[in-house]
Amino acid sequence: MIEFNRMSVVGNEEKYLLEALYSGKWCGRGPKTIELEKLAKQLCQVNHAFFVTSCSSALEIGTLLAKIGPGDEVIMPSFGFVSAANAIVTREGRPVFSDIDAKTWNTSLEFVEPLVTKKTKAIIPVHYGGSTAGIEELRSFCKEKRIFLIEDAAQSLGCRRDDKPIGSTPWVTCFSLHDTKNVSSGEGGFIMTDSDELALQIEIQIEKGTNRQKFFRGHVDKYTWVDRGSSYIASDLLAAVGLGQLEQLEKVTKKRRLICAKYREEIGDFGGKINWQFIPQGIETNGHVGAFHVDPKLRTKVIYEFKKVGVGAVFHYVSLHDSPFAKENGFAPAKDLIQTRNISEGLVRLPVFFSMTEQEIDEVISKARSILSTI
């Protein structure tokens, strides 16, 4: 079987999970943490970088700077992970589903401008495969409207625009280090802004509200509780695997890309049978999604096929429009998102990891041109 993925230590994790498991310091903020994060700003050239337990919990502290509270509508592509709608309707607001672009897979200012309204207090775009396609028109907009703009670039770290790594924003950007994304830490995330304001704030936020920080910087005689917050800090045993893996970063987003061209190149589109998400000039993904688009009506049987001769094809995702939970607390539009629909329903992803060997590639590749020429 080749899984869907696979993680596998690519540099020194091993070497700092020992130091970090013999440093005495096993909580979130020592010195792993501080290193990582040191390391994801030169990466990302953005002036912070805070790593928290997850992408859901960046999310989660991108709507407590929005001041998102009861009545206020945030819109979400409806094409995307659970944990931004969730992060909403935490904070008792209400998210706003937009559609999608048939071709970048992405949302934009075209779907999102009709929706707002004088209750819209945040956007959250989602990088669908790690292309930002269409956020800097999105990032226009907000500033203009002065809308807070929370970015979910959960599967983006070492995506490039213009020749420049994503991540710097004066809102938010929020990563993942997910047992399935490229580098990872098991579970964990980042939170990135280039606003000192903002980053204040998060450091509060990060350490359940109180400003701990300040107290540990000699700010303060004692620390206490100052605004919302919760417990969002990693322990430094995570950050320490994280810090191993993002070291490689270079090396493992080369080894995804040219996995995910050889997917386009070689597998094709079969006369128009299938599409593959469209890129934008100037956006450089970082291989993390290789998955294409067939007929709806197919994709069962498709992902099915791909299981019996041993492949580990998936999907992505289900609209959230269409979940039980949108539909029973009236989130779900009146106007079906009809693009949303047809490329959730269609979409199929290959297996992408750094140890793919250039035999369990090709294997892909065959079989996967083997099961299209039948549909």
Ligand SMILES: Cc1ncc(COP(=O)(O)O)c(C=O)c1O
Second form
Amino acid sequence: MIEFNRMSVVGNEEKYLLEALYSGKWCGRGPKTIELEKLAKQLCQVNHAFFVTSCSSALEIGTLLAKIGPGDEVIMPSFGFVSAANAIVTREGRPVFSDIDAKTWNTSLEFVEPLVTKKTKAIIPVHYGGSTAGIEELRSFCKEKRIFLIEDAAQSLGCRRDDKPIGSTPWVTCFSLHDTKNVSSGEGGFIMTDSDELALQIEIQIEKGTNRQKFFRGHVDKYTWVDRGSSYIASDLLAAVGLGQLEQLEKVTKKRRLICAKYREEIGDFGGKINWQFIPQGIETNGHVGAFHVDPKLRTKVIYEFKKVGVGAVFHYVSLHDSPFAKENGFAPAKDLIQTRNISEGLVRLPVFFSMTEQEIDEVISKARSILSTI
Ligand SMILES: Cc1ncc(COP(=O)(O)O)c(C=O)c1O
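Moving on from the form predicted on its own, please list the structure of the form predicted in complex with the named molecule.
Entire complex below, previous chain first.
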């Protein structure tokens, strides 16, 4: 079986984990966290990076920073992960689901602008498959309208735009280090910002709403409750694993990009039967997603056929606007989101992981070709 994802040790994870284990300090914000954050800042060319328990936590911190409260609206694509929607509703905000572009599979200003009302407080676009298509327009729009922008870059560590790494922002960018991502700490994530003011707030929010970090720096004589927050800090043991992985970001990204490029090139479009995400010029993704789109009527069969021949192909994301929770709570839009439905119901993700052998990659390709020629 070629599973969908297989984690592997790619560098100094074991060494760093042992160092952390015997350091006498397993909780968060220890030496490995400091090193991990330093490296993340350097790699993403951003002023502040905080290692937190997950991208879901980072998104929650984002909605705290945006001061989402009862009745506030936050626009996000329905073709995304449930974490962003949860981050909105836990603040009693209202998720407003936008459609996505049929080619880039990202939302864009074209879909977001008509949804903006006086209650719109924030926008949470997803960089699907590491593509930031549409983000520049959304950034200018948010700046002009004073809307808070939380970039859901869960899949996107290692992506570049105009030859610069993504992450840098005057608002916040959220990354995941979950086991399915290119580099991982098992569970984990980053929240990044270029804003010193937001960084000071994040420092409080991740410390359960206290000014404990100021206390540690000797700026106050005791620490106390100063704002909302929670326990978002991840253990130094996880930081140790994450550090070993992040140090190898370039190596891992290179391999994954090669796998995805080979899939596209050698599987092709099968005479228009399938298509791949369109990546605009200037964007370099990180090989996180090796996915094609097929007629939604055929998708279940295609995935079943892959499973039958030992290839762990999967689907995602199930449209959020169509979910039971969205419907029960009145978050489903009056008009269906046609492109979201089409992409979400027709997407097939192929296995992509660092330790894939040439033989495994070729096997996925030949099995894909044979399945697609019979449907
Ligand atoms: C777009 C997106 N956002 C958020 C998340 C949540 O990430 P985490 O598991 O680190 O909370 C995921 C997870 O796959 C995701 O794909």
